[in-house]
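Only one chain comes next, encoded as structure tokens, the form predicted on its own.
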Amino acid sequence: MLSSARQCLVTSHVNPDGDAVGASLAWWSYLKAAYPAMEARVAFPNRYPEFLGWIEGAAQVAVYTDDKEKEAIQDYVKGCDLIFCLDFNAINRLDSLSEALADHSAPRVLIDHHRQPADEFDLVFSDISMSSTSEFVYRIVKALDGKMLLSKGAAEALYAGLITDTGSFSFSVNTPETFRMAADLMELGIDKNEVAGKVYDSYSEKRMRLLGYCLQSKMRVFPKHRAACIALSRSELEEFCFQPGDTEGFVNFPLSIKKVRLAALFMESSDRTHIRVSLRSKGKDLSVNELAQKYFNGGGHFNASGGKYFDSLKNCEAYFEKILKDEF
């Protein structure tokens, strides 16, 4: 498929996180190095978080919600004979970008580590034991050509994806191979401390104040059910000049409380049509993937999942309390 392709698209899910951005840009970089006759571009449904803008190639990513780029992406996709789908398991995770792929006959290749991939792809690399899609991309590149075809910039992208999806190796690391990957990336010249600094130490003052507001004023704890939640309205987000990615990781903070094993973050969407739901758990006996599927039209990983709730924020909180009473 690679040797015959002349034009390809690399894409990832709406609200791309560190793993989506890192894996996509590293794979794009590899394609350029290994197949110089192939034209490759990266397009996301909406803009990536500002704190990931330093990753090599990020400035060249096309964004579908940008009116100036939307038509260009549609025209480019028409000429593609190969489409790579990274870090998501169903085309609807592309949000409005899915419309550009809807009637396209080009083969779709999935590289992902989420559960239950949809039957919408022509070639599927899916393994939930992978720590991240970035690790999956690394292993595929190494199997195809060896890691030496990865540039330092691509290696930095993969490391950024790896540490953001594993909480700097604190979860989702299932095999020693993940640490061997990190060692290999260091051998390619990355400065792991510098990458970590760019990822975790470049937030805005507003983002930090929003976090403080969440923990002080918005976090609700339910000791009886060993759970906690944070709910943010659109007006509250706007008060803190919210930018995509600002709430990345917020849902994990309640899990630092000793007896809390389930945490939820509810955020009103920008168009106020629904509530974005993020669920996290700790331990091996509570699957938030099952909760997301059952109650929020979503899914994801065993300990990290998400979904949507189509009603008000107030009703979403009440709904969550009912779930706690019914399930726990």
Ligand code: 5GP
Second form
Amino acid sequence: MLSSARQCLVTSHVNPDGDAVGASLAWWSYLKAAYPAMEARVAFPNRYPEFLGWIEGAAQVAVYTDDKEKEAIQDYVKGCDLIFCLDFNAINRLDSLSEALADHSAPRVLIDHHRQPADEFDLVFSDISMSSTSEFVYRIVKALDGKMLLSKGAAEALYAGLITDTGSFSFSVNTPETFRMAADLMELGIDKNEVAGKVYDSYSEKRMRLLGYCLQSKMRVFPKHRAACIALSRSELEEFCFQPGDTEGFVNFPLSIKKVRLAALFMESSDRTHIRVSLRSKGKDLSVNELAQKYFNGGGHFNASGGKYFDSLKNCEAYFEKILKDEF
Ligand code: 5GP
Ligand code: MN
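Alternate state requested, the form predicted in complex with ligand 5GP (shown: the form predicted on its own):
Entire complex below, previous chain first.
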């Protein structure tokens, strides 16, 4: 497929996170190095958070919700004969960008580590034992060409994806291979401390205060159910000048309470049409993937999932309490 393709697209899920951006940009960088005659571009459904903007190639990413870029993406996709789908398992995770891919005959290649990939791809690399899609990309590149075709910038992108999807190696690391990958990336010249600094020490003051507000005033703990939730309305978010990505990682904080094993973050969407739901669990007994599927039209991983709720924030919290009573 690679040697015959002339124009390809690399894409990832809506609200692209560190792994989505890191894996996509590293794969794109590899494609350009290994197949110089092929044209390759990265397009995301919406904008990636500011704290990932330093990743090599991020400035060239096309964003579908940007009115100036929408048509160019549509035209580019029409000319594609190969489409790479990274870090998601169903086309609807592309949000409105999925319309650009509809009725397209180009083969779709999936590279992903979520459960239950949809039957919408022509070639599927799907493995839930991978810490991250970035690790998957790394292993595929290594198998195809050896790691030497990864630039330092691509190695940094992969490291950013790896640490954001594993909480810096504290979860989702299932094999020693993940550490070998980190070692290899260091051999490719990355400064891992510098990458971690760029990813984590980049809060605006408002973002830091929003975190404080969430933990001090908004977090509700349900000791009987060993659960906690944080619900944020649009006006609260606006009070803290919310930027995409500002709440990244917030849902994990309640899990640091010893007795809490389920955490939820509810956020009113910018158009106030629904509530964005993030769910996290710790341990091997509680699958938030199942909860997200059963109650929130979503999915994801065993310990980290997301979805949507189509009613008010207040009702969402009440709905969550009802789920706790029913399930735990
Ligand atoms: P987050 O809570 O960080 O948005 O997402 C956690 C995980 O769940 C990610 O791996 C993400 O891809 C997945 N996820 C988030 N939202 C959805 C959703 O609406 N549907 C599905 N299927 N997966 C989601
Ligand atoms: Mn991922």
